[in-house]
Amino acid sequence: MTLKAIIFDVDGTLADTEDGHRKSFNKAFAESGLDWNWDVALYDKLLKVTGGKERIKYFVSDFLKGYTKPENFDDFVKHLHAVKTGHYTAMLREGAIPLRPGIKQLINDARKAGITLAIATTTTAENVTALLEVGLGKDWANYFAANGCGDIVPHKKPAPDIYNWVLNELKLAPQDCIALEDSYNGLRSALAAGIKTYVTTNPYTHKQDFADAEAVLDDLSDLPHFYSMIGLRA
């Protein structure tokens, strides 16, 4: 196979993001007088589902038991999204959540390789926006043939929607292409798509099953042993 695309996962992936996702949801509930907190251990259990908005349901669904929701459900849990999302872009600008070893020079060198480059997230394009910008400049949209992310198709990871709806935008076989993410649900959407799948891993993550990954790593500070196993010639 001759590799011609690289598709990223963001949070976990890119970026060491969950902690900051964590806080902010923190803030927004604080800030809409709830008395919610999610510790890590419990944030762990969150991340089962993929989804700022459906990690609300899933919370109040299966750990608030007894809670009378809101009339207007729905609308409250888009609000309490919308506000957490401002904390956590508020928090990428100001470069609190850097990119992950290796992923800047992957990027550049791929580009230089003549990879095609291309984004499959379940995070909103305002957090993609956030974090890029900071990370690769202001121009950083032109990395990406295409951008996949946020509530674009009707079902998130685990389901394989978002990657094939990149494979479409790309025009590109999944054996054509190659994934990198960082959890059982990305790793299990991937792969539901057809595509060679690669894990780093992160504290929330490194426990979980990747037995189908092509291979599994800690992060990619180790550029050349990663260029090896995909065949880049950077």
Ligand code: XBP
The other form holds:
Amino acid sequence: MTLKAIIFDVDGTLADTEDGHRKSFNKAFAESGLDWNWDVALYDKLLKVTGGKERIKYFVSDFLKGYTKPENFDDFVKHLHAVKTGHYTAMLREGAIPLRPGIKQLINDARKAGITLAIATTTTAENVTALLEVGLGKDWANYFAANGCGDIVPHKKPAPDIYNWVLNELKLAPQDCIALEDSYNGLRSALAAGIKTYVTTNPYTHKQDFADAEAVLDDLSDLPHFYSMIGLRA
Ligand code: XBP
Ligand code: MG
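Show the form predicted in complex with the ligand, please, because up to now only the form predicted on its own has appeared in this conversation.
Zooming out: every chain and molecule, the one shown earlier first.
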């Protein structure tokens, strides 16, 4: 198989963002007069559900006792999530969350080698823009042939929808591509789309089940080793 494309997950893969998300959720809750506080241990459990809006609903349904939902609960959650996204993008634009080791070099080397790049993420497009404008520069979008984000598909990870959407945009077969992920949900999503998947772990995901991954790495600080695995000649 000649590697034609690398499809990147975002949160936890391009950058260690999840604790930034967690803090931004808490800022939104406080700003909305809610006494909800997601500590690391609780957020670790809530990460079972992908998507910020879906995660808030999961928290309300499975972790909150005696809470009465407001009438327009869906709109309430959408607003809460929009407030959270405002805090999160502000954090990113301050440069609070850098790209993970090896990511920028991999992107540059892959582009030089003529390999197509794409994004398949559960997070919002505005979060991807804020992260990569800082991490890769203003013309970051030109590096990616497809940018699959959040709500453009009906079912978020672990469903394969976002990876299938990207494959369709790239007009490539799954066997021509590899995926780079950080989580069990992300691995399941990419595998369900038929894509060989490499995992780099982080503090939130390192104990998850990655048995079906091609390889599991702490990070991409040893790029020559990773390139030998994926057949990239830099
Ligand atoms: C990880 C997610 C996202 C983030 C929060 O996305 O599940 O929901 O936790 O971001 P990825 P939003 O697929 O990149 O790992 O609040 O924007 O959803
Ligand atoms: Mg992820």
